[in-house]
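A lone chain, given as structure tokens: the form predicted on its own.
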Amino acid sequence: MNMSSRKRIVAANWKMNLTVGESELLATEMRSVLTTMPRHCEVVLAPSFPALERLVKAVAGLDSVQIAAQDCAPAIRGAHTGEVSSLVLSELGVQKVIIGHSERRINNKEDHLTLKKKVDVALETGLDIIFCCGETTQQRKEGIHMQIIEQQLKDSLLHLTDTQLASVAIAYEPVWAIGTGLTPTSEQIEEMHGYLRALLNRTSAKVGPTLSLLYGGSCNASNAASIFALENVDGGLIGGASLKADEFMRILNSLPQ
């Protein structure tokens, strides 16, 4: 399938960096550019939980913009103090959720089974998913990075039906490149994205070729154009570079038309 037939997605993961008011202000500053995004491109804004409702209202009427939560609970209801249900997120008007980000895998000890449960409940409550996968420095040095990525997907994601899988985008985020300023070479990025595409095609000949593959890990306004030009890269999951309106807008403008 030609890459032009896959949806282009650029997602801004603001992590725990902005207050509710700052999140709303940043979205408002971006609105002029967001209104001009081509229909084949989608912008995703992922603020912290308390800012979600304000952001849903701030981008109302912009067909090419969606709001995502940075995580969800592995259950819809129950005695899970401090967790946020995907049912509540959906009720707020949130359309997507990020699952499996390396910071949660590492800091919150989220294993493959937990992530599988999150995937299932998110889809059950009507949320689309950005599913993150990636390897550590040591795993790459050992030459097992592709096996690690494949296991992450097989254990948490590839049990889905074709219909369910169609609601997923996958973000490859090498752990060693997140927030470090280090970026893999174009060859390394394309190699992994090509491997992911082949894995998805083997999983589903129908849906695999249509899924969007995003790159995340020190992607910024300076390198976005060269990364987005790679054959199997359909956009990005952007961290620190999405916290400044002008830089994020430059990244959006780097998307091939």
Contents of the next structure:
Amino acid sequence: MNMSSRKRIVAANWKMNLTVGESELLATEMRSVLTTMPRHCEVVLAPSFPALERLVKAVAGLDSVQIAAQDCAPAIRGAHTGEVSSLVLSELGVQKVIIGHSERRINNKEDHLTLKKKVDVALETGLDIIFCCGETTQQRKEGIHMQIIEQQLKDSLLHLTDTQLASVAIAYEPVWAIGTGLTPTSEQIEEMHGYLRALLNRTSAKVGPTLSLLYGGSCNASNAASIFALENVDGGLIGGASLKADEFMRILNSLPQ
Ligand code: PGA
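Since we've got the form predicted on its own here, give me the form predicted together with 2-phosphoglycolic acid (PGA) too.
The next block holds the full complex; its first chain is the one shown before.
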């Protein structure tokens, strides 16, 4: 079990599954339980952009709850039609942004340099980051999953100073586990999280040991307790199972006390 002072974080990535009204309703349903969350656990809700402002209001006054955007532009201002600046997200009261999710890496062709720029502007505008990394089925079959994850971090994240890095949580999300009902074995999760922890410790002996490492990919109320109990797992990034208040609450209750 995680005996350190690392923050436990459980984040709900609602993707493009809910309308604004549905997002607000879900946050309101969760509110009564979220009021009782212990302070050392942070709960993050990530609705789609148009719902952010209402969600910030819906969780107002709940110290352990933060609202995250699912993405931000790689620049702060300028001629970027259709993009959303992290400056605007900050202005709305959003505290975090998810960067590097595999759905964006794959569907939106986001490369390492774009992700690096997003990381930099997010931090510059005062947002904390949940940075996602993960290998495909093919990469795991080839046995190069460790190198892939290391490269994803080195290319877009590990240039940060200690102070900047302290605002980042990392989510390991194997692409083959997202939305598939497949989860890695505990050994596979712990192997990767241990590897990530060692990489972060090498990067910064001061900040590396304090960063939260989340697991994501078909994490649900049935498997969350065993995943969260692993030594280098500090919480989760939850997609499908975060769309129902009762299941998400059961996941939160699976965090070790
Ligand atoms: P999932 O998605 O829990 O539905 O597998 C997780 C994610 O994509 O963040």
